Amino acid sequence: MATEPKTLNDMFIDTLKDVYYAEKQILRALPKMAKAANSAELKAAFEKHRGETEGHVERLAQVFEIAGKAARGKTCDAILGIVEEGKAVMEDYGDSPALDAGLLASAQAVEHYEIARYGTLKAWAQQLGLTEAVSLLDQTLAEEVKTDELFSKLGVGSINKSAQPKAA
């Protein structure tokens, strides 16, 4: 028997599962990153983003509902790799002035992944006529972009400078 070809809706649901899993992994990683960070500003940014990430998971559950599917994740190898890199930074740079710069870089890798995923999901939701989902995905996308901008500002403002040894 021939199987039906997969559709854009199938891809949408698969990617939704992927990002749902990713957000759950991020929820587990952010407290560890906040604890490891030396900068009070960076700790606060990680803690704030954890609260936002809880909202992202809730919105994704709503998008699943709109799409008529149960909210469940699918292993996302990309986020697992990015999270592993963040763990390696904490292990390899734990006592280094460069720790916060590495944590920030890891966090931005996560943000860039999420921005790509949410942008794609939003475009597909538009194509599929899932108007309510478009609005929810757009909200999350805007928060991810804002967080990335905050991380960039922290990096340029103080974090990356703190990673440099002081001149004698």
Given for the second form:
Number of protein chains: 2
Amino acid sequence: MATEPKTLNDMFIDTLKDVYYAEKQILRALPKMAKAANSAELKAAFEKHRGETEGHVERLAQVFEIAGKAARGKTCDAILGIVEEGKAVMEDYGDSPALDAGLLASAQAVEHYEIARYGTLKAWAQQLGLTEAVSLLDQTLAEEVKTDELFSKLGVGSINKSAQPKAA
Amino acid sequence: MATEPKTLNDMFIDTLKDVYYAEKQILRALPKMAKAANSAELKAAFEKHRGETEGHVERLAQVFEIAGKAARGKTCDAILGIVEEGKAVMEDYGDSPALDAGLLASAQAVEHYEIARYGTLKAWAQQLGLTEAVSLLDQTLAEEVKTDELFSKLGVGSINKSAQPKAA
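Provide the structure of the form predicted together with another copy of the chain, given the form predicted on its own shown above.
Time for the whole complex; same chain goes first.
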């Protein structure tokens, strides 16, 4: 049986599933990262972002509903790879003053994956005329960008200095 | 034998190796993406970025030299996952008008991984006092940001429209 070629709408749904899966992985990773972090400021930032991430999952569920599909995840190799690298940092640098700098780097790799995906989803929702979805995706995108900026400030402001207690 | 805890400098070198490996994977992926793309504009963008990527590998080799280490890659699970998702797009959407939109999305996921990593490396090089490395990493970071912006413009300007030949 010949099948119709897949559409942009199919790709939008596939990518929603990818990000839905990714957000759920992030929900599981953030408490581990908060627990591992030495800096109280970094712990607090990870915990705050976990709360925001719950909101992102909820918004994705709304976008699935707008698109007329059940909210479902699909294995996302990219986020698994990024989270795996974060675990390696915790193992290799567990007793190092550079641990927090590594956790922050991992968290920024996560944020940038999400910024790429939400930027794409927002552009596709615009093309597909899913106006309400555009607004929801844009809200999450803005939070991811803000979180990444906060992480950059934390890095330069304190974490990277603590990572290197003795001057080089 | 007790070993010293690892340092920020160790983490800098580990991350250089991660990005060096990632850039080499990207060098291999871009020609395949250019070949698969239907849009002449997108093909040209991928080919142009392949040329830039050769420059990024060269700059990383210089940063290794500044840091007194041999240029070597280390398996980067994140880029492998991102490239794997790009391959899945080519397989699942090979005959779809949405293919180019998917290729562009994959390329933007790659760009954002690199933006995260070069941003981190630049901040760490600053902390470590590797002034020449900061400048090299910043040049590549700026090119990755510019490429991501170009990809966004291509998406909204033409690729996403072609992805959906019939109005929804």
